[in-house]
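Next comes just one chain, in structure tokens: the form predicted alone.
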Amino acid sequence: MAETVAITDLPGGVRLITLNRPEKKNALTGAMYDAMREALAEADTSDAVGAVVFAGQPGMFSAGNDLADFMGHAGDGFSNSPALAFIRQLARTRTPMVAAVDGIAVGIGATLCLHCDLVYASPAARLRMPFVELGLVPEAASSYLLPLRVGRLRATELLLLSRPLEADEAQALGLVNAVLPADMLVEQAIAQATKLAALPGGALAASRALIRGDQAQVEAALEAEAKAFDAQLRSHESQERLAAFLNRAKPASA
């Protein structure tokens, strides 16, 4: 069986982070979040890994959370949760980060882009982040990251309403660095990644924290995100609108 998430450490210092489960859109599993959190642990610990790069498969970079397997961890809450422990890593890590995003990326598929230090899009990307009509409130900061990005009223329209973002308003408005035919884009954020990890440590480092701004806002914002996140993944408006997904998504014949 392939691994969901596979590791690679290219030469030039870059691990590539693909996710590999194309049958389910690389909906992201508790173990999936868990591999993910490694490999951007090591990496700030490495001396031979000087960038990551995240991609997906061929037309789907991911449909955001596994809702079936999130919610059989449900009863342990949000802040005990692989998901949590994953985007609080996300935030925190020193080494580089570049995105690849072809074709749909819904929730933390997302919100992850804006931790990212680059971001390449093909055509058919797709932004989305449905939080609120699934009875939850934002996470991995964007209701902190998005405003400053986008301004409030557009962060609002994207958090509050969920429209989806085409890939080339995502790049008009800042979200994304260029949009590229789908067969060159893992390719460049590859070597985009590889410059980055060419330059000097110190200055690199220095750098990019006065280019991230105030670290500790963003992580205030992961944190009040997360206690309002549990709140509502145990209320009776939050737990209908998951149930009502869920039977949406299953074959008629289950």
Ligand code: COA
Contents of the next structure:
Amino acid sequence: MAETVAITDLPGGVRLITLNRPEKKNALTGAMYDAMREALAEADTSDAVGAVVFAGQPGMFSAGNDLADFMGHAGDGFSNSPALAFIRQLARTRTPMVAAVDGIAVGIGATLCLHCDLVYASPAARLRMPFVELGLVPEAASSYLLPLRVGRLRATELLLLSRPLEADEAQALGLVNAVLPADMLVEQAIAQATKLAALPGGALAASRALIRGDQAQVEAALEAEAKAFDAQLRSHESQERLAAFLNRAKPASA
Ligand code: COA
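Next up, the form predicted in complex with ligand COA. The previous block was the form predicted alone.
The complete assembly is shown below, putting the previous chain first.
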């Protein structure tokens, strides 16, 4: 079976993390989170890696957490999940991260981008954060980072009403650096990551920390979200919504 996450170290100190589960629209399993978490942690300790690029497959960045996994692990909750372990690592990664988003970016597929230092999108990119619709709550500090970036009212539309964001609007809102043709996207993201990797390390690290602001706030937000997420994951309303997606039926209350 092909690797569901491919890790490739490129010349110029760029580590490319490619999601590769196209048959499920790159929905993320525990094993995929673990592979990404390890790749990030190792990037931070490796002298050879100066920047990371996240990429998906043509037309799909990621459909977010594997919803079957959410169903299966309702009893275990979110607190000990590989998803939360990945999110914690994502938030504290010191290596600059670049996202190349082509097509759908749902749930963590979208919120991951809030942690990236640069984000490039294809015209087909479509970000969506349907946590509440699924009976869940925002994760990955998105309830903190998104209002900070786009204002509370817009964040409310995106996080409570799950309004999709097309590439151009995401760029206008400052969530995406540039919209690029799909066939140039990953190449351009790698080129930008290579530039980051070539900068003087000390100056880069200090400047990046200054730009990103209060790390403790980000971590506090994601821990508070994780508690609420855990409670919601065990709720009837979320289990009903998740089952409805998996069974492709409307929830009884809809
Ligand atoms: N978890 C598990 N499986 C998923 C998935 C997810 N998050 N997203 C897609 N899949 C699976 C589908 O069940 C389907 O599997 P099947 O072929 O065995 O039936 C396959 O991937 C293709 O998905 P499909 O829905 O047919 O593709 P689409 O192009 O019509 O729609 C999406 C793509 C991403 C818009 C749609 O799949 C979707 O809304 N997925 C759920 C996204 C989500 O809510 N993520 C979690 C946020 S917290």
